[in-house]
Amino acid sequence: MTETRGERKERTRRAILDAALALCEESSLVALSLRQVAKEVGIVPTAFYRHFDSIEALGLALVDESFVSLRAMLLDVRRSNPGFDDTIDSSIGILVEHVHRQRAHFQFIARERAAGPAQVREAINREISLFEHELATDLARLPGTVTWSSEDLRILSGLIVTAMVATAEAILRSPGRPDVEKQIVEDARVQLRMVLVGALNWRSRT
């Protein structure tokens, strides 16, 4: 079959990404320049700006990428109003998962969080920020927090936003370990009960 001009674009536009990830796993974004992403995937450089204004903005796909089908799945999970045990279970569970499916996406974020582009770790502060966002709103919806404020929920979706970015660059910073990873895994379910209850039994001064 005759692969058309969009599917050509489509697949030159993959192969960018792909080379991206694949130049990002020893340095930043920021020391990666357009040349060698064309030259990775065989295209001239002016070819490159068909497909992206800059490689900020190939880095902002990237982001874009990495946190779609992430923040989708964990909706998933809180719109079905499970027990909170079984919140946190599956919650860590898609976010374990997840980062075993797109491994060098999350290497990647993990990296470009502390040395990217401004724009890239920008972009990256506002997923996290958006999922903080989320679950304060679900948080919200809980017996006992009705009379919370919304700097309460805030704190506390904060809390549970920073156990669930830590676990996964534990995560990442043991590859071949399955060991170490049960514990990693473990420990977060622990620390996450351990907050839930908590934050139950708070009562807001407001």
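Whichever C-alpha set is largest while still superposing within 1.5 Å between the two forms counts as the rigid core. No experiment lies behind these values; they were computed from the predicted model shown. Residue numbers count along the first chain shown, from 1. First, how it differs from the form predicted together with a further copy of the same chain.
Annotation for Glu26: C-alpha shift of 2 angstroms or more between these two forms, rigid core superposed. With the core held fixed, the Cα of Asp53 is displaced between these two forms by 2 Å or more. The two forms, fitted on the rigid core, differ between these two forms by 2 Å or more at the CA of Pro143.
Form predicted alone already given; the form predicted together with a further copy of the same chain follows:
Shown next is a single chain and nothing more.
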């Protein structure tokens, strides 16, 4: 039952991160007070400073943590796609699954990307940019893109990431409405197919 000092600190730190993430589900970091977080965790306000310099620093930690989730998703997509034809369906399936399992993380990223403190917004956009780049290298390994410039690959993956982010946000916006969500997912499938058709016919012209 004994607990080392570091363990205890880590446990409180986790509690703070979890509490902040939970409180962010119905508002935003910029409207979140240190005292709210402390109360939720069950510590006195000033104890917060033992772990983070400010709410903004807390936000940066949450960004890191959230993108671990998102990268896990990308790994899942890679693992499940040995080059099959239903790449679109399975990828979207994985997206939907991750959105549900890591709802709070996705919600947090979507909100703070647009409305968070400046540093948080920048961190998120940097990560999303990295994401696009990774997807671009994945796409480069697909057959049919051999003639593509790396420029065009980057732009295409930007489009795909944008569409998938929008899909994730739409899903988050319709909680507990399976019919609505079904429609969103089906739309996302069609959109990806449209983009794919565009990609397959690209550079055969011009």
